[in-house]
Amino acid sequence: MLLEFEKPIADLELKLQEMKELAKGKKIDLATDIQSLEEKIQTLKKETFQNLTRWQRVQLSRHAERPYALDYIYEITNDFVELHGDRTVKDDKAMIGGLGDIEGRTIMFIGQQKGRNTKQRQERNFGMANPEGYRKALRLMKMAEKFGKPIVTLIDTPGAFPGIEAEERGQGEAIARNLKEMFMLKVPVICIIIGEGASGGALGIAIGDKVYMLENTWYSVISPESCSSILWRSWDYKEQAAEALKLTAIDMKNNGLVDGIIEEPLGGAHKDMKAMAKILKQTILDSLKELDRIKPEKRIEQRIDKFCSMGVFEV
């Protein structure tokens, strides 16, 4: 899958491949030309990805090859054990969670999971959790707190599932309860937006001591398409909506809504998943080292103060 702004790079990479095959097949010395083209490609990549529009970053966050929560979890942990069910309704496959080991330390991982193909997307409900998904997440958080295990959430959702049945089972109440309970968790909580971070669907597992965003992700109360459809009665203005929403990692950091931005490999996380996972793992370990030095009561106080200080208001 190629996004529109990636096509010029792909064209040059194709030429480079053809040049290498020609040099090998015809035994022609094209080393100088190959090196020159490689440098040109690298320069173009840097220029392209350093100057992406907000809408282009939204597109990149949805890239079909972008790593999902389980991809990262299996890459950075040993002996990951997935846990299922909310003990009330059923197991929501859009919300995953379980215990994994990183360098000898057990961590509770929770995150939204999308699918790669049509069958998986239907099974995972496109990463849109139902109330039971948020209740499962809270059950696992409480379990982690009971046994003194830190929590890491990986956020990637276009929003909580908006169906009638979800509302009937208490979607709003489930998310609201998660917000309340996450503020009071005694263990360290690290939240990382790895793809899409839309509305309450994302916020339902995003109250933490540290909140990070990957470089090419977005976090907003509404998606650009939905914003466009409300304001302009059409999806045709999604690019303008993305600019107005200021939803990128840089925007969120400048507004004090996240604690940091995690740099991605050049071209996006999907270009080098192992490198991205390694960066993610180190970020988690560094954050835990910092949070471990703070007493639980103080962490809770700082967590509450951080979120209460967000936004602008007048009395």
The other form holds:
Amino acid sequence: MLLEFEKPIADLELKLQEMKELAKGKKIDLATDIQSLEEKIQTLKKETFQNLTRWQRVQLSRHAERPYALDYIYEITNDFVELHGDRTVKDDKAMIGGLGDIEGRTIMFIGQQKGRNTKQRQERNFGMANPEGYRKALRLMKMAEKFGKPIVTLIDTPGAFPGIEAEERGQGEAIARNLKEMFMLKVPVICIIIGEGASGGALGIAIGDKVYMLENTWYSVISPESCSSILWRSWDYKEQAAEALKLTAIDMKNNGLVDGIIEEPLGGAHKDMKAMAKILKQTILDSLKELDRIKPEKRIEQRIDKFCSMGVFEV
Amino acid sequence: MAWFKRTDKGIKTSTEEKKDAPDGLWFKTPKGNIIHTRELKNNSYVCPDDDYHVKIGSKEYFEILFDGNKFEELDAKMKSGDPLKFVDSKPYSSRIEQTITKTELNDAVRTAVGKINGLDLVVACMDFNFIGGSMGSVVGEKIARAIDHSLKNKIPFLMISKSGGARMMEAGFSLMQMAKTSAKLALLDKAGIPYISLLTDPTTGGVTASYAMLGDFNIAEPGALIGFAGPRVIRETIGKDLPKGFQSSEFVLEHGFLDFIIDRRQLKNRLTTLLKLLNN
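So that was the form predicted alone. Now I'd like the form predicted in complex with its partner chain, please.
Complete assembly follows, chain above in first position.
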């Protein structure tokens, strides 16, 4: 699975591989050719990825090979115990959570989970949680608070699920409650958008002392496609909608709506999952170090003040 | 000379001098009942024949609730910025200007403090006429400040929601208004000050997923559309027709998310009873 702008790079990489094979087999000295091709690839990669359009970043955030929440969690923790269920209705597989440790520190991990193949995608409902998912998340957050463990949420959702049962069980109420309760959590909360951050479905687990976005992710009130269909009355203006919504990590950071951007390996997180996980782990550790120094009441106050200062208006 | 003989030819009144015809002297309900608007006004904008609740705005709600229609409006002058320089079919800034002229409102919520049957109450009321009652920075900020007023003066807070959801033209900023208002409500909750959320037709999207569903008391007018996702989106997602009465106030009450449904004609007195019960 390659995106349009990944193709020229992939073509060159294939050529490089062929060249290396050739050099191995026939003992011809292609070292200089190989080196120049490698340099060419690197330059092309840099050029491509430094000049991504907003829509291209949206595409990267949805890349079929992009690492998902559980990929990162298993990569960065020594032990991880997944916990299930909201204790009321069922276990929502679009929302995962559990206790894990990094460098001896136990953390409550919570996140939306997408699937890799058709079967998994259905099981995970494409990362679209139902109310029980948000209630499961809240149950785990309250547990973390009880045991004094910090919370890390990994956000990756095209939205909260719009379905009949979701409405019957109060999708709006479930998200609203999470927003309110998360402000009052006494433990540090770190939220990281690792893929898609669509609207209330994302925000429902994204009230944190630190909110970060990976470089190639998006976070906004609506997806570019839906925005296009509503404001332009056609699905064809998604690129334009992506531009107008200013939904990338850089935009959101510039507008003061997130705290920071986490750099991805060149070519995107899917090109080097282990390297990405390492950066993620370091960010979590650094943030915890900073947040540990603040008293819980002060942390809550700062969390509230931060979100309350967001907005542009004239008095 | 015949009394009816026209001496001057043509119509003499200039266009400017012509009075606008009252905007619908008669109102027709969806069931086809016709009622004079004056009678409608005297009946809290509810049709006496079929109990249809006409969609009304902050002006009418304030008039229904506040004693003698007396209240002090908060942050009345606050207006929207255009942080993203958003342009769709027209620039957001001119959309705002035009809507202000058309509706004589500054944004989609008005907040005020006054008395209902002698009891202090802070009221925030949304106006659907203003870009579909959408929630942008101004809506979030005015609600936040109204809650601050409640907190500071220990006065109960009533939120009247009527909204299609978040305002797309403020994108990320509008999303964060959900967080902002929820944060303030968390503080109100902690302070033990009552919060009553009245959901009216329609209340959907980010408004449902934040302050509208966070009341100590969630109440609704009869027959209102209340939901997170809009009916069209759900129908398209699941590819099935929706059951009758889906996402109506009655449906939401049945599923346990409302305390009660209130006829607008009884609203003021029921709120008074509730507030008095809390005070005793």
